[in-house]
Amino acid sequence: MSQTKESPVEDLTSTRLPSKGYAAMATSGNLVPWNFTRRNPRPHDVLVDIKYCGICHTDIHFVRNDFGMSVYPLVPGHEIVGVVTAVGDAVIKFKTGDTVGIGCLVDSCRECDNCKQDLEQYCLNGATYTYSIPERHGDGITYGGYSNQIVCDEDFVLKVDGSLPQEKVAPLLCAGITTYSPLRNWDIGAGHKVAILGLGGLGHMGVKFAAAMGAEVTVLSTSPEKEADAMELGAHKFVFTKDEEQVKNVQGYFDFILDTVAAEHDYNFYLSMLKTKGTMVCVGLPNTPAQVPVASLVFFGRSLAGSLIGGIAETQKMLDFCAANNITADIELINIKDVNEAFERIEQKDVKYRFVIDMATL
């Protein structure tokens, strides 16, 4: 490390980072206060102190080890908003006191077809996620947000506009992109129908994000007490999907159905709302496989695909789109102390829309 750096990078290069955050230390069991140690930065690495983390439903899934891939102890939080703190000498995109982001990745291969093609999420071998990941220079395993700080190589960290509400912004790192990237590579805009398919953490994300690339945006939804919010949120048009006058009168409507359900779901239930050649997105991750007969594709040309957030280009852009049309997420803010709690009130769908927590609790 440089020794001209005003920055305390230069002291770490012994000893790993003392770190503190909450941790997942069995599947069963909740979130707990736990000291931990990340490592030194690199020179290629940034140091953020965290400021704010938001709670995606993955968090969820890899506490309970849902996909079976979990390692503890583990630290949550792929939703990230901080500040740098400390950069390594060859860092050339931030400097210290930077307002920064950090998503869903933290490194990748780099060299596979996917990486050079800025599309890191589906690295061919095996993309770096934010916690409970092997860091692939053998540094232990990555650990996320939950937590006071985190090390990051610069390429995986994001601009974050300071004109937007940090604690707003977090949820865009895992919420915003996912919604955004299908919007955008299925090229939605100004003519175009779509249904956003629940109106949760992903959802509210969908509908904003649909209006404001011009798109006729109607929300799909079991809960009609959720119109008014639909319609406050940019939605030009809501369907209860339990009233079957409501569905008839979408059947064959949309070109563009992007899925936010986590839950089980008929997918042919809504595949029936499609155009011909129109596309349902998947972007939510149900624990139970997908039933889908296959003519209700092929007799009116459908697609069903899935989405995985996006790369760390697009990232960025999207920020850049939510800094230009002033979009961030609709949050409530708690303490960390609280984070078990607001776990058991996302399963209950007990928020609008997101929670973030204020590391200043921590």
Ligand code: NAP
Given for the second form:
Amino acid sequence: MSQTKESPVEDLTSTRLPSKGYAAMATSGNLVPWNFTRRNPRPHDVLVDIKYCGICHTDIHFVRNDFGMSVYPLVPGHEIVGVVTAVGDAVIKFKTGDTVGIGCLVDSCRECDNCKQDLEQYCLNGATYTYSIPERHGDGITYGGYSNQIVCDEDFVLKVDGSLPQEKVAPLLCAGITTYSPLRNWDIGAGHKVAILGLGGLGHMGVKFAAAMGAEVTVLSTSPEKEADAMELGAHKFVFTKDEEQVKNVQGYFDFILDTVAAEHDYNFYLSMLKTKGTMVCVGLPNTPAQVPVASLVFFGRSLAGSLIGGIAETQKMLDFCAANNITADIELINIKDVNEAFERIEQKDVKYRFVIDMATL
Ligand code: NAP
Ligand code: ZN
Ligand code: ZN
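Mind sharing the form predicted together with this ligand? What's above is the form predicted on its own.
Below: every chain and molecule of the assembly, starting with the one above.
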């Protein structure tokens, strides 16, 4: 098998599993085809043949090293749907042929207070993310879903209902759970006025979930051309945030704002749209510090909070909720050769509303 010079972390021994995918070799680089190895399945592992992988904006942040923690070569992708092709001797939840999902987590310590409460994403000993982080048992670096196969402990694998189109299920593994979890945590439902800030991959799932939960849903967007789509996705109102009149109408209006914006933005501008005692939850991750005037919180009893994906049990609940309510992502299926162009289009806000890679094109 071939290996590039830029792959110092690789250990090409015969005990590892030859795999292929697309990787970023350095911060500035595009994604290129790359051959690498994964750990061989252990007794509690399943081997998954990847069918589809969504493109999350976090993949772009990591490829660009926006958070200063990227390890190269970096194979992104944490919205994975595939089929189990082998199981370890101790696996009890899955069998060969099962359709499964893998999201942002592939392991955690399982012993800390947060892990014991099904909050593995907040593992106090450091959750093991699906890519660009050391494997839990010292076996190299994790590589994500822009690849042909993945090895994962069965406790971090999700069951996927066969009745939904798999390519549209893939984005639920990150965009889905990241929006579902805060809406559930803050008990959003009928009677609540909810704003979804930013209509991208996360935002469009937020609209679907908040509407399904019975809330009145408004999309706050910098892209006026997205209004018709917002309504079709289930929103009741649309505010073009560069139109002063429209913005005036929603001052002090919302109980809850879900902020999915990936770039620097003015938090105070959006906080002013919250009612007294309202809450704005940030899930978007701009790489610049937020400037938040505390008075905007204090004088109105408002809360500004954050939320990270969701635990494994909650992710399964979300997938079951989607199957019961026929909820999937709106996607554009792409050839893996077009992945760099897809990254550029996402950065230009030109995505309806999630790119998903058809792994058969690898
Ligand atoms: P995305 O598809 O690019 O959507 C982001 C949307 O934000 C854009 O479509 C755009 O919507 C809006 N936007 C962009 N720049 C803006 C600006 N300067 N001001 C106001 N709005 C702007 O990205 P995504 O995949 O949904 O991810 C969004 C963010 O969430 C990323 O930072 C990602 O890393 C983060 N994320 C966090 C978690 C978590 O667990 N917390 C999980 C996944 C992703 P409009 O055109 O409607 O304005
Ligand atoms: Zn993601
Ligand atoms: Zn833990």
